[in-house]
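Only one chain is included here, represented as structure tokens and corresponding to the form predicted on its own.
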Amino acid sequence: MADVTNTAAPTMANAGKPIARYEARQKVTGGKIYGDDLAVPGKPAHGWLVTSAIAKGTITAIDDSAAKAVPGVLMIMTHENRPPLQPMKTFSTGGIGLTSQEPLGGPEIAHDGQIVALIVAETFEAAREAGRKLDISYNEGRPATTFGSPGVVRKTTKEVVGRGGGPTLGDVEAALAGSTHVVEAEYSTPVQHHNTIEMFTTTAFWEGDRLTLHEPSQFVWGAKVGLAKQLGIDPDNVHYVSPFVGGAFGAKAAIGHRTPLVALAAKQLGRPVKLVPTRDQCFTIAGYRQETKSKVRLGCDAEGRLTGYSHELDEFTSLLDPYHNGGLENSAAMYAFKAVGGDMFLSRGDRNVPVFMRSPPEVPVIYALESAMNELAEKAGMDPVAFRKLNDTRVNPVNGAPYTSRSLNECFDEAAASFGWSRRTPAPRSMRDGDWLIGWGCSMATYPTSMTPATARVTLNANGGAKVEVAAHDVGTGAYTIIGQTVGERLGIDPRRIIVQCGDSDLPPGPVSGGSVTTASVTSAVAKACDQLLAKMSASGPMSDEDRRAAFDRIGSNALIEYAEWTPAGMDPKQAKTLYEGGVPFAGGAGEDRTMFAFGAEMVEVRINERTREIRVPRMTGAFAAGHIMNPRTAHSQYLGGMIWGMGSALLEATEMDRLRGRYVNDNIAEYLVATNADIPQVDIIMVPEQDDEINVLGVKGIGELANVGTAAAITDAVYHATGVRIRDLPVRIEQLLV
């Protein structure tokens, strides 16, 4: 294990030690730890995807003569010669597919960049050249591209998927009508793409009837079971390997079209096939965050106490599959609302299917709510921090379920003290430094504490070494580190003597790396296995080296192995079996009997040039409370990255659309803007101690998706404070301020 020297984060209450990452040395020295780095038996052939040049229509002809003539070409797979595949279920229908559309299933084109051919050659260069020489003719139709486009189909979410009507409490119309102050506004968020540094690579090879996949995955067990069903083979004959993932954020949780096609090609050729798509192809062969519109009505009485909250959410999704995020059930639980209403809608068009993107529902939904909270606080003549603290709640107002813990007010106190919030003058355009208008804004951050069943196997040796095995995933969050730490702390072992194995479907199944469930779920299973080992040694807690050796002598063995299955409280323990079937049973968040969330407070300073309207963000402060922090060092990294992403989503990130042709325009890193070091000179992270004994055995909440929720609302409020201009459509652009 990596060196445990602490150089990053201080010791804090209710937290583990800030030890260095398990894989730190491998990452900084360029170790071969990612799926595409792994060796394969024999010389691999190389794949190249050919994707559709239109967004709607049909293929009328394919001329592959020039492509076949390229030296080294081994195969050209199209809808005309693709081997059979079984239907794929999507996540929303109990499967793991990105879409139910068949890969190379026919001549119909449903979206821009749809895969229309896979070319395999001896070299990458030959496959690429053949791909550019493949001549495909189309009959092009007029695509329905976004909100308001001709051909878009809009219905309530409940009409489309049979659920999702939105939470209700009391008479929201009467509550709003009787309010002293009311804000009624519309907010929008754009299409955004994950743009992970590691591409959506796939390497496949067969050894007899056994298929091995080296592919970045957020759910190797689900992928193993789902792909086996699609290929019509036994899941025991599929082996998924994804030791580390070079960024995912939701994009690598589902199986897209490339995976079964590469597996079929490897089977036909009898040799490994490696596919590395291009950056622009990653915009259409995987998912993205869909654009949203929110109409919010929010009211309060003369004292500033919230009355009614109405929220209509409209999500744009694909005609292929009705992927949707929802999220109103979470926003309705945030404050002491007296009445709640609203509905959710799906607008569907000719686009590739969206997918989870870090904090999928919370980023757009909480952005709208928190923006309205800032606007209403101003209408009521109140400081926005004091306004939120006044409307704090200890129960979900919709169903009365109490919070297991809620430290939002403490987070605002800590953030305000560090940021210097008391020096803020409330009037817009009242703070400046020469030509620069200064604005300060704030927002709540929140994320539901969700958990899933998990399993783990722990081996303990008499000499103090240990090994922990679980098919969990490290998408850059430090999962290896905290899993090893759990074993070390539970058994009293030096973390450097613990081997951690993850990301392999031959290991006991772990949960999907999504919904910030990994730490809470996996460490609970690992802790349970460790406790079973301690029980075998008649110990009630961590053991000294001397006591451990004595226990092994009594047992008459040099090694002990324990396997454990863990399920969240209130869930049937038999649900752990669903992991072996590729299932993802979630629990937590706004539940019927308990409300479980992590919280934070974020404060931002923006500076806007009075003449040019150039926008700068010199500093941000975030204070977060999330139960027991396994490792303050890795947690600090997660909070830091989340806030920076939140700033990017507010000011930089947007996938531009050619509305006539239905194609993404800035499908590259040069023009799809993300935050860099120069964009954020100072980010201060405060970890507020919090203890929650109800959520799980270690009191752990997920934090990976917490910090980028709310940042955008803090920034738009700061922009208003600086300029007096309300921006409700993200991202904020200079031209919006030229008024």
The other form holds:
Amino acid sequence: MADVTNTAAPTMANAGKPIARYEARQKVTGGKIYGDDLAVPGKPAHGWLVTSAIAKGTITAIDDSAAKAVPGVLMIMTHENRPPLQPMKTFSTGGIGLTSQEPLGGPEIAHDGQIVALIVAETFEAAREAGRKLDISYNEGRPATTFGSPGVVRKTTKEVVGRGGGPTLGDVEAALAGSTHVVEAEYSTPVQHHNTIEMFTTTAFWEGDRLTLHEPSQFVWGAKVGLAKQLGIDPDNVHYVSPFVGGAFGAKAAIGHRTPLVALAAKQLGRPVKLVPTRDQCFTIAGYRQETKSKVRLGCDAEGRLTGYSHELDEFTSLLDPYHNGGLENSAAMYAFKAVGGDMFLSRGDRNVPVFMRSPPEVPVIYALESAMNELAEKAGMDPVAFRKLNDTRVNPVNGAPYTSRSLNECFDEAAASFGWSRRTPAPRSMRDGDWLIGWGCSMATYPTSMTPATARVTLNANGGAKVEVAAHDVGTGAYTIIGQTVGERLGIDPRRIIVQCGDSDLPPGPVSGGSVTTASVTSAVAKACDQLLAKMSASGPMSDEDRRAAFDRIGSNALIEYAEWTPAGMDPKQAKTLYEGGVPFAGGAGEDRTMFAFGAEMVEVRINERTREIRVPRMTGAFAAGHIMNPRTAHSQYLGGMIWGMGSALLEATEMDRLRGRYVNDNIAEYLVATNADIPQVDIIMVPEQDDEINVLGVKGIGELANVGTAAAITDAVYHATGVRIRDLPVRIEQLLV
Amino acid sequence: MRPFQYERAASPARAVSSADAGSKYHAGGTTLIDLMKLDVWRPERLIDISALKEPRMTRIERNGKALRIGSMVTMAALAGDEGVRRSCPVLTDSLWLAASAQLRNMARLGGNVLQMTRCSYYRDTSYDQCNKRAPGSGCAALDGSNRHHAILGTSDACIATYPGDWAQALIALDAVVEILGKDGPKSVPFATLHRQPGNRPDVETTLAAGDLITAFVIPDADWARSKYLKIRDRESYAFALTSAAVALRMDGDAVSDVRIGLGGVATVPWRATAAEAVLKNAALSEDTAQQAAEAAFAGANTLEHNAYKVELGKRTLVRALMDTAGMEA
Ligand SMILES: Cc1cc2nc3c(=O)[nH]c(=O)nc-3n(C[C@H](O)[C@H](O)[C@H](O)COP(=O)(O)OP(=O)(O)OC[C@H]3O[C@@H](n4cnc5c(N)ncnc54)[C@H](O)[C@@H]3O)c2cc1C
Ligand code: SF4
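Got the form predicted on its own; could you also share the form predicted together with its partner chain?
First the chain shown before, then all remaining chains and molecules of the complex.
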């Protein structure tokens, strides 16, 4: 068995202390911290979802006689008897719904695994048995499944949603025509599902008019406001509780059908109802990463200087709602392009609605760009690292807006030194170890730094204890830890004496835990509240115990409370109000005046058996620069997990579809493959110091979605280097290499 | 899952006399309970045999050249047996490379050989078409997703892959299955235990109702030069795309005896007799190994997504042969 060695982060400049996680003890001892673990008043009834067996068609009859006869069954809710609900807007149209399709809204089936009934019983087992016995007849139609399926229509994104042409700079056709070397290639990425370990559970109970939900959520304030609208009740009567989330990756921000249905069932039965769906149901009752295609044309001159970059991006989406990611405005900012062009297209089918998945636009778009960069470097006869360094930029070439900071070249230098990149011989098939072909590949990693308004309340006691409250979310990233650290560092108190409260809609509103905004936004609000406290105590920085006691004595109080609202620089402070209304205005990335991104450089080694062609990845190195690092320990985890995810994305993860039936086939984690320990022997993480005084209060950039971007391009280039075979369709499968 | 009765067998004989068409034996339960939760299997009664202590069912014994392995031995226990690893490494490898540590601790070898296909249409009752699950309903895999499906031993009614690893070693080594049936004990060649689907894919084995597997016997268990090579999409915890169990006896460069089992490619544990015939008494080289591989896959039937298994299967066998030949005897 392979040794698993992962280097720990060294202490570094411009970083906080590598303290252990706030909830470390609960996590390793199995503490009851997840939504489904939390206590409810009274004995809960248990739900079971019945989901459609077809992707398109109508329900012609429901026979519930056998299901009703199962002892303990309390309720069978279908489209025939569902209590009324108000319409729900989707995330993209200013709401919080996964889809605008009504839950149990009628007999029409719009996708595989659509919820067609909710059964509630005294026990989980009885509900499940009844679910198996519910007899549903369908009239089945032929679904339009994916790219190339009959019935799929392709339109520009602009035609479908009214906006979304790609960025343009100069005359890209002329620039490409005048280039010495041009790469023209098509890349594709597959459907992927989040497969969080914690399922999409929901527990609901009513106390009078007040509804409480225990449900994993990346956005409790948004969920509270959105669900209240859908149920037609006052948002103040909805209490969302989600202290910790067992993996989210974008899947737990929007509200799907199950949530209002469980709330309605709990109301009707007058007791708590708990729903834990199955793994295969989680493939269809929530979102997923949609499949994409990219046609990239990229040119350079004889010296290797980039000329034109054209990118046509195709995304697949649902006929229900045109969820899409785009992302070309970000990729166009990456290098010193002279001309940029391209467009975005949507193809729609009988599928559930896609949703954000870790680095939604960057994963496919940067994969395509970075693959083309590797291919072009080869054509130009240049080392891919040198090629990127030559084409580095200090401004977004499209609008000239300067980067607040950018350390991509430093990342490449550090990664190359650690990996031993200079020992790479460029010719394909030139490195081997016995029967194993060796390939080395590299890529840039990048993610826009975005920020949103945030609020926070900080209570400081005379004795140095403190409490910080904000409805932010910890999806496994370490939010509690760094929020506590912010207070500790700002006020000069021991972080172990700080109580941190998050993930509860009764707390001051925080933004969605998406777009990697939490650290940059929430710590800014927390720091602001701390600064207000210091001002009250007439201090300008962290205080000693004596100074603080003296200040409290002076003021004549034993506790001080401060509430702060923060909005990112350049955003109208009035936008903070949107937070209270359940919205999130974003600022950052490729902005009008400033360009804000975190960067990294990744290098991988693959080994491919000459005969049987299985691919192994014995080592990966990533060097990342993302401003001030709040906690090198939690940051290390994010980078490590990100690179492992990126490797899986390149070689393992793909949802297989039955194209004829429009259904997901490998809907379990025995067949939907994610990396095991044996797949990731060694991952080395380097944190490159970077200081950015312009970006926000603490100079931090979001890192949660950085390290999984680009990894796939590094791997496919390494596969090419090892074998001479270029693979552009992900994931790389053994059959593509049997040539 | 549907309500069922549970009973714990007091002895092998009691288990057999209690069994009927509506009951199933529960060994480690890792295939059984899984399929019950999925509503694919709906037994009325479970007869738990996991606590049976009869030595013939729980021991690993050597008797001269013969090796006798009780059906209640866990995958982990046999995988960890040093004597077996020395005399027949193919038995050991094929277990280490299977499932996960947790499953190997739970699963018994009797249940292991009877594990069911991973065909998604079989395991999901919401699909109307599956001849194995609902005889006569059709086969969704034929025009559906079939990357993991079989290319050998298939029929128009079913192309489900037999997913197990250890069975390939058993069939290669001419194992015999000891069974306690309603009419008393009997022995059958392991090669006759599983049935190819033909037009009755719902009938998996030649076992009669109540037949209890008590042990596996390998009459000639002296194959120090043997190996199991498993090719899969990830490094651990994945079923074989293709695999080869190879055992060789060499006389210099010449093959004096050879046994080949192939996994991931067939509907049942698969003995590659045509490939063995090519190699027997021949000198083992790249060329002869390649000829053997051609012979092994001569009868392959492929569909839209599984055609690669022919080429991959051949390469797997060639590599396994060359690697095995290179082992110290
Ligand atoms: C996620 C996952 C991954 C896996 N990966 C692999 C893999 O890579 N390779 C591999 O080979 N296997 C793999 N398996 C299958 C695993 O090895 C089998 O599930 C296991 O060996 C079955 O043994 P058991 O004792 O649990 O059988 P049970 O589930 O108890 O029984 C299985 C069947 O055999 C019958 N049975 C059991 N014992 C007897 C007996 N003595 N006589 C007659 N009938 C009997 C039962 O009635 C039942 O029909 C995997 C399983 C899972 C769930
Ligand atoms: S291959 Fe066999 S098990 Fe799979 S659907 Fe067809 S009949 Fe059923």
